[in-house]
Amino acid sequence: MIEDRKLEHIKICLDKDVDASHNYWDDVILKHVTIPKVDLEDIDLRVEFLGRELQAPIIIDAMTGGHPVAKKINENIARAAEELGIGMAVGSQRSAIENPNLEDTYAVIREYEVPLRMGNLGAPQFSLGYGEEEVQRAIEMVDAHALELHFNYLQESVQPEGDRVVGGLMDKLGQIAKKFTLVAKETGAGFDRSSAEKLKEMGFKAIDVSGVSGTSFSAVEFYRGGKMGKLFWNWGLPSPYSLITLRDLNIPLVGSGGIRNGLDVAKALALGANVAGIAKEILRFATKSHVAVVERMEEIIQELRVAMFLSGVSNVEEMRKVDHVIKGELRYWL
């Protein structure tokens, strides 16, 4: 049962080693400014994104749902996100799209004034029969302003009962991106440069980059029993190599994948993101309480503020132009 599933899934994130070998924001160095701009608490960390205005660059990525104990997790980072005014994705709801006792594991956040709500469904579903009805069913029931479909075909090749198909799913994406707000996730592999491309051609409005450094789901299907989890465990593409690649192509990003502090997020909007998607970082806290997500935020955005005021500016869109340096593994990609 996937409602089972979703348990394994919180399950093996908590308690076992699923990060990639290697977090290549760590191959990011931003270059210090010996005089900064303005006072620290000067720092205009507010952006618009999608439409909606966010106090900080920030989103609190697709996590989980379709479990009694994940609606708790929901209901704890949807109250934390409205006290901060920061973003919000809720995990795949394809499991309460087949089984409507489960809708409230997500819909509990419409009980939030979340600035930024976003659904999520899997692309590989709409090569199964997915389609206009379940979209507009996945956004009524977090009253979503937008949408994101996970490209998790890594994680489905390994997992065992994982669904491969992708016939006809490009032109199902095409029709539904012409009359809903979508956006383009991965799921810890990285969006390479052409499959974007072709994304925001169809109409997707945002790319989550989701690339190698954070969790891996094939090491996350690996625990679960799926041999091949192991040998792909490092697929994919870093995060920060998929925004230096995709910064000129002129549509919104969110740099997600491994982002465990404010540094990594002022790492992220250096390379090119227009905000930054946490998950597992937080995921621990919200099993515990709202007020535990809220303090572990306010330490990461006081971490992004410090970021910032040592770059030498003065807001986000001044943060997306700063001198870097980049080291290590991540130079070799580039």
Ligand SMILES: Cc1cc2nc3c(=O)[nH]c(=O)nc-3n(C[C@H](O)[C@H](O)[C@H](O)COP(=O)(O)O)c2cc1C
Contents of the next structure:
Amino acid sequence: MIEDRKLEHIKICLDKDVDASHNYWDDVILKHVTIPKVDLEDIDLRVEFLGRELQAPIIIDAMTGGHPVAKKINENIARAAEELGIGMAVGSQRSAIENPNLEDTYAVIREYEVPLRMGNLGAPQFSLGYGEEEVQRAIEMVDAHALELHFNYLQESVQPEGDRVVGGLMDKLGQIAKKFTLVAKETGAGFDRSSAEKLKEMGFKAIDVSGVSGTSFSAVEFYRGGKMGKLFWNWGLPSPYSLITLRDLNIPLVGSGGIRNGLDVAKALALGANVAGIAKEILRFATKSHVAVVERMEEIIQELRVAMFLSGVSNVEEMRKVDHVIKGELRYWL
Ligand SMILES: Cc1cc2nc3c(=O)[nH]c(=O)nc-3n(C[C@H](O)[C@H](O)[C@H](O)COP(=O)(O)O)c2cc1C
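Form predicted together with the ligand, following the form predicted alone:
Below, the chain from earlier opens the complete complex, with every other chain and molecule after it.
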């Protein structure tokens, strides 16, 4: 059952090492500016993303739903996101589309004034019959400002029960992309330029790159018995590489995949992201309480502020233009 699988994913991500072997954010170095531009406390972290104003350029990205444990996690994240004024996405809503009794495990986030609420569905389902109706239901379920459609073909390929179909997908997405606010999202294997161009053309409003650096869903599926998961553990495009190759595409970008702290957020901005997306780093706090999420996020936001202070900028737009050095493995990619 999907709801059991979701719980398994959470347990594996909490208990096992599921990270990519290399975190490519370590290959990005921001250049120090000796004299900061403004007082640390005067750094303006506010951004507009998908027409919504956020107090910091961060979203807590899609993780869960479809189970009582997941409901509490979503509630803790939503309450913290309201308090911090940042965005959030729920995990794939497929379980509730198929079993409406599970809707409340996602819908709980409607009780909080989260400035950017995003729903989430898997793109492969649109080759298997999903269409406008399911999009509408997912959006209404969480009163979403936007819906993430995740492209997780790596995971589908290595998981025992995966949906390895793509036929008819682009036609279907072409029909819905013009009617709804859709964000195209990977889940840890990164977005390539050509796929991103096609989706932009079709009317997608933003791309969440979720590349290689952090959670590997191939690793997660390996622990669930998908033997191929080990072989494809590090398959995909590094998160910073995806950002660099998409930054002049002129579509809003979520820099995600392996973001662990506020310095990584600053690096994502410097490479062209409009906001950063954080998933696994927040998971263990979200299983505890909303206070734990707020406390960890406040640390991350303060780290971001310090990185911006030392980069000699006063706001996010300026941070998106700062100079940086690329070293190591990421340099090979470029
Ligand atoms: C426990 C867990 C469950 C996830 N479930 C989903 C999901 O349902 N839909 C989705 O689009 N991404 C899902 N993701 C992927 C994340 O949104 C993100 O793209 C990926 O984990 C990379 O970010 P990270 O390295 O910060 O974890 C999940 C991640 C985790 C850790």
